[in-house]
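Given as structure tokens, the chain that follows is alone and in the form predicted on its own.
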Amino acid sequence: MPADLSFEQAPPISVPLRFFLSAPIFGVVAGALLSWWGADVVTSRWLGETLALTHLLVAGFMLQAMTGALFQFLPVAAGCNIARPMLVAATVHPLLAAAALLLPLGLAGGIAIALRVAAALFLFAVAIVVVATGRALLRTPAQGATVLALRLAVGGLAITVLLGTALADGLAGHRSWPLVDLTSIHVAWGLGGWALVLLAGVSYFVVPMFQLTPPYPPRFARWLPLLLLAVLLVWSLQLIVPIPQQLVLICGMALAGAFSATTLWLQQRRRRRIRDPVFWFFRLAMSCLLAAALLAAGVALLPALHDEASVAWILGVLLIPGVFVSAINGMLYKIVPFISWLHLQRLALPGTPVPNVLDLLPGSAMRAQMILHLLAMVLLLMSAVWPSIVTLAGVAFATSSAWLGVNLSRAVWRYVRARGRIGASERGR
């Protein structure tokens, strides 16, 4: 376990839990709508329904979970004290949730007012997150690859939301932006500059800590987010000057592939051969990232594939449910019971029994949900060839997300009961 973790600086447990428990709801909604809309969503990535499903996952499921992880991770791993975390979380959480529901409504229904309101809510909420976390990250004396990655990720989130606001403005009919190019840049910053850089920064800590692997090579860990930033900046230049898009895309995919390959290599060198569901979730995420990097590089080399709807669908499934939803599943299964145990340890007097992590969230519950998530992934990928099974894929994904929510809720309920028992025993002394 890293020696410089500061668990005494952890925020109140309600700060991250509100985000973690909300995230699966967006997965349930996305799966249900996918099942309802059926095969049409596979035919084009530009359909309003397809865009709505995508944003339910990236602006709903992912953003909720990743915001909660930021609030939990910064004080503990980077020594960053976020000012008034309870107030910030209580303000940001409902704003992000409302925006993440309004945006898909506007995209699927072509409702301009929903797009404008969602964009305004995202701007306000993310501005609070960026200021609160960015201020803490700039003031911390901590250094190293994790802190650097977290700083860049917060900047990537800000750029992603600014680009998304411009797109929402254009879709609402207020501006004549180059929507295709702007969308390409928005996607790159959202998945690369925000989600992937944050995943890398968190992985530098949690993979060695929880999976007992050797640490990431220091030079690789430091240069990866910087090189990703350089690629994204060059990619963004397409708005003003011609750029060699295929070469830039291949460079970006090479960096993503290098991160996934390095993580898989470290997992093979772990000190204990324990293969719990968290390990397999992370291995699935890294395998999907490697496959997506290879597929995207192939598309760059063979431009004829760029317009194939099935290729776009496969790439989207690999990246969003495959990489980020899988990694978040694994992270939540470690973070929620761990912080619950940590807070119980801090509440209990010496000699008072405290349930361990597996008592709070048994491995059997995680394994069953993991199998269903894997089935959903297989069905989603198969939908590219047989679109008719997308209805079944939606049901599987919605059920898997609901099961994740139930497992996390049960862990929190066990924490609440144990906290009550600790309080009762201390009052009786």
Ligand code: HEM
Given for the second form:
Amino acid sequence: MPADLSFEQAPPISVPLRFFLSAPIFGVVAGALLSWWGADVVTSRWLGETLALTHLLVAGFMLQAMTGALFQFLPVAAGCNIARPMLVAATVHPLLAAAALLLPLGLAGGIAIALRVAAALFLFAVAIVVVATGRALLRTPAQGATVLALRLAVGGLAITVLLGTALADGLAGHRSWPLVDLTSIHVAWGLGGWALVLLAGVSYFVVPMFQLTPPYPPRFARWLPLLLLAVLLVWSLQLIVPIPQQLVLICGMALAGAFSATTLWLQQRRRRRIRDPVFWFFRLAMSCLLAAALLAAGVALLPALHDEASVAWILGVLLIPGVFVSAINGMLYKIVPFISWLHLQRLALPGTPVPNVLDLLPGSAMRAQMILHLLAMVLLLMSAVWPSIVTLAGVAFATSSAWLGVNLSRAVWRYVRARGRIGASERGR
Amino acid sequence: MRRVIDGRDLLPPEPLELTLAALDQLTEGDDLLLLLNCRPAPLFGILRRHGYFWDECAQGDGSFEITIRKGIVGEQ
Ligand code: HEM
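Moving on from the form predicted on its own, please list the structure of the form predicted in complex with this ligand.
Complete assembly follows, chain above in first position.
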């Protein structure tokens, strides 16, 4: 009988769920603050408020969801697991959450102590994540593009946070870092090396599985993270030597564009006409990625657009809520009911009825929230031209995030109730 | 008797749902053949827990064939 370590090792369900359920809260806070602060944030990417909103999403919403996904995903995709998952999760989750609230506070309010404490908390918590997942990923005998991508993503997270800490330190202590260069390297590792590479690694696995598409072409899947790494390394050299920035940027955007185009093409070739919300969320994410890659490459070629605040806003909206929040939103709708159902199946004796995934999270609830998310995206993009719309966009985004949180919480609540029923019927036998 | 479930064009967790339903009807001596696009790791944990036996066979096209039998008491 073949050994099946993967699921036996799967972490207790509470490990990923705590991250998944907290992520939407950061979206609610970001949306509410966006509408409170209003049109100013559209005018500059360098305002403390803008940076605060960015990090509520990247270091709050995204980091929470992606850490949970990483913990959940390691046993399934890479056949390995972190040591002491309960202890790691119980330590990392509150620290990351606190850091992700303090950092925006420090950025928006210019509060040095908040920046310093946030940086220290991030450093500590992310170090735990990196060591725990890194050890598992280096020890697994599994090969393949997903494992490769996960390894690089974890390395990317480490570099992002190290650079972020240096930046926060620079802002807090007026240290003489080359802030602009450091920021562009930090952004590239954060959105490219960490978030995009992780998204690619997870997509290699879940897009064929949940959308019934053909697999990603194996050579493309392997080379993509390696080439992205090469681009990021060259990009980072700008700290010490002059580099052909435009060219390197265009190479990076070509890779991002190739990934999105490949995913859209695979979706087009799916074997069944699946049109569930997960499919649409992914389609939206990949379309935003393609649009952002084209726009960024265009800007690199047209220096006149470089300093256009509205271009920076559109790029930020396409990449952060457009690509990552959308993809995560869709993934959470797949993972949360799926793992809940799986845990119920494991608990129940044969013949005991277990609610199916759509009982746990009905399609209608997901579709309604998806429409609101789309509306929020449209309003956010329109704010580039009519900044006063941003107030409405913030309300839409906050409401959509809250709705996501409610949908996920209800699924978990139904899971808990079903688990109670199964426990009761088992005791009754 | 052999029952076949072709899960290759079904959306997860449908193949698993069908399999678990079919297991309830499996009697000793019968087997259940599953055709899947990926290795159903979660299924194996459930099978082991409930005392089923299985063979897996990776196909050239990347798909998997899993044959499941009911455990005979004392065999384990
Ligand atoms: C975890 C993933 C992270 C991602 C994806 C990320 C992304 C970004 C982005 C996109 C910007 C630039 C905004 C712009 O160009 O308009 C930025 C700037 C910045 N980030 Fe992060 N960040 C992350 C984590 C962190 C952490 C953990 C810290 C601090 C501990 C941090 C500190 C900063 C600071 C201080 C700036 C502003 C630099 C300046 O104004 O000169 N970041 N980050």
